[in-house]
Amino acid sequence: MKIACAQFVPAYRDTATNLEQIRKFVHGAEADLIVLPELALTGYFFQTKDEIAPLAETLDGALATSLSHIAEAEQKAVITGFLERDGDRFYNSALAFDAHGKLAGKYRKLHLFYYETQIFERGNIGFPVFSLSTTSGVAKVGMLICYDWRYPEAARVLALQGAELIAMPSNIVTTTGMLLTTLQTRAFENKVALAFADRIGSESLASESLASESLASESLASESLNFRGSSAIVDMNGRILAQASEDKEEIIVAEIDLSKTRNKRINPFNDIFSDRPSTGYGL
């Protein structure tokens, strides 16, 4: 299966521009599955629910419907971050559309980062694994979003449920050099492939956020987030197959035989999952 990650700068609060950008990426990617960044349709740096309310949509809304049509027209599976509304609640979500345009999977971010804790509800549907149809076959896919990368339990739960690929829409701002090393470890320790789609560029509360009287200080009002890019596709042995730059819009593509992830055996006597005792970890 050919898997692509699209790295770009989402236009802040401009869903029409972002939808057109996504359409071009999906059309131009020579891949069966394209993974896009976190909140790819809206931009990211919001601080109040009033700001995100006009941008959030339900799964039967215009944006999700348009994404479905793009996937169907291009006959490519698409995974993207999505600002989801459910009644009066908002979620930092990821959606997966198969090559027929059908909504195949949804994930709501469990580990909320920074201002996300003030505007989003914590994910409440666990870590689903679903079958994703592409023109080259069916993959068992799980999704994580950005800050989930720091929690080994999240990737492990997906792998134990049979995930062959973990798709990871992200808006990473951390400057730690351990990011890609950690993602390689997540793939290696679970024998799964991982597609990490990050964004680039920056967003500033001072210039782009709606006016708000709730700003704690002038220093906070001028705060900016810089996104680090470096999108990557990693195989089940932790090897980076494709990696993007830190600051350029680009599409990376790698071909992976996901069927090899199903065998968790590493020699005639050891299997990384069956070797795990049911007790003894003290958790």
Contents of the next structure:
Protein chains: 2
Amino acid sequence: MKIACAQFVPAYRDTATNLEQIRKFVHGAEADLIVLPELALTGYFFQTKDEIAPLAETLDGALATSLSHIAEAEQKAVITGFLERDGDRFYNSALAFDAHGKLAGKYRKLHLFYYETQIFERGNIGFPVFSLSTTSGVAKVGMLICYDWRYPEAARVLALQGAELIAMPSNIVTTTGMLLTTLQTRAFENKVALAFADRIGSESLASESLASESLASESLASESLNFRGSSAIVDMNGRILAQASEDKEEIIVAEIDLSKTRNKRINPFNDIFSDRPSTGYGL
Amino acid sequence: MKIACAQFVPAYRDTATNLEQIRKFVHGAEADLIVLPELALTGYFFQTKDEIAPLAETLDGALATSLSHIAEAEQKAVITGFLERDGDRFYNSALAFDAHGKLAGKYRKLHLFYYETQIFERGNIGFPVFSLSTTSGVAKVGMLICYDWRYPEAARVLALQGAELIAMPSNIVTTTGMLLTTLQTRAFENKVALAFADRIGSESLASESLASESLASESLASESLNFRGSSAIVDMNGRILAQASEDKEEIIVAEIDLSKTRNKRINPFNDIFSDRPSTGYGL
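Next up, the form predicted in complex with a further copy of the same chain. The previous block was the form predicted on its own.
Zooming out: every chain and molecule, the one shown earlier first.
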């Protein structure tokens, strides 16, 4: 299966422009599955629910419908971050459309980062694994979003449910230097492939937000976030198969035989999953 | 606190020689705590219980008593792998002696590797965290052994119990290339320090073992294991502070302020431990 990650600058609060960018990337990527960044349709840096309310949509809304049409028209599976509305609640979600345009999977980010804690609800559907049809066959896929990268439990729960590929729409701002090291470890420790689609560029609050009375203080309002790019596709042995720059718009592609991830055996006596105690670890 | 890892070739089945090697390393290391490899008193590569029965000792036996005396005489804390007997059962254990020579902690390896599965019982005391007195203060310590490196759950359970340092007596034979990457991730994802003491050299079955009728086949008997060295001391940010070679006898030392590991906060909104769901992950 050919897997692509599209790395770009989502236009801030401009869903129409971002839909067209996504259409372009899905069309241009020579791949069966294209993974896009977190909140790829809206931009990322919001501090209040008032700011995101006009941008959030339900899964039967115009944006999700357009994404479905893009996948169907291009006959490619598409995974993207999505600012989801559910009544008066908002979730930092990821959606997966199969090559027929069908919504095959959804994840609501569980580990919320920074101001996300003020505007999104914590994900309440666990870590689902689903079958994703592509023109090169069906993949068992799980999704994580950005800050989930720090939590070995998240990737583990997906892998134990049979995920062969973890797709990670992200908007990473970390300066720890441990990002790729950790992603390699996540793939290796679970023997799964990993497609990490990150954004580039930076975001400060827009002028209309600066004028909003709902902002707590000017010092917060003037804050700016720099995104780290470095999108990567990692195989089940922790090897980086494709790697993007930190600051350029790029599509990276790698071909992976996902069926190999199903074998967790490393020698005649050890299987990294069945060697876990049947009672679990209490985590 | 100054932490050392001693990397060497344990003499195969020669506990007297290994006690003297350990005494020399503990004496020579300019450190408050010295970590030694897995099964450092006996050597590693055994295939049957008949082979290890004459080498295994209880914790009130002569070997553990000698280790206690070494720690007390040098006023240094000592952590070492230990082939433990408990009735007619055997455990691949790690023991921690404090700077007064008191046995402060014990761990029985839970994830057994390769032929260990045939001769040792799976560890049955979980992942204990204990207070270890040194001449530079008290450290909260947990221990893991070798193959445990692949299991994020093991380090996580220790860190959630308050471990500031994870000591890892090991006899690593992996050729994956992911060893140090994974150890860095273990430290980073838990914000704990890590002291990984590995052995060097290789072991085949000794001639007396080759003659034993208890061996399953000659093809097994002729097998040889190569150990990877690369002992390392890693800080809570995943940085390697000290690193040994793959094949030389060495003592590596690093000074770490373990109190910093107690703060799991990374920004005003996020704490990597309290951001975990209170319900856990079902792992």
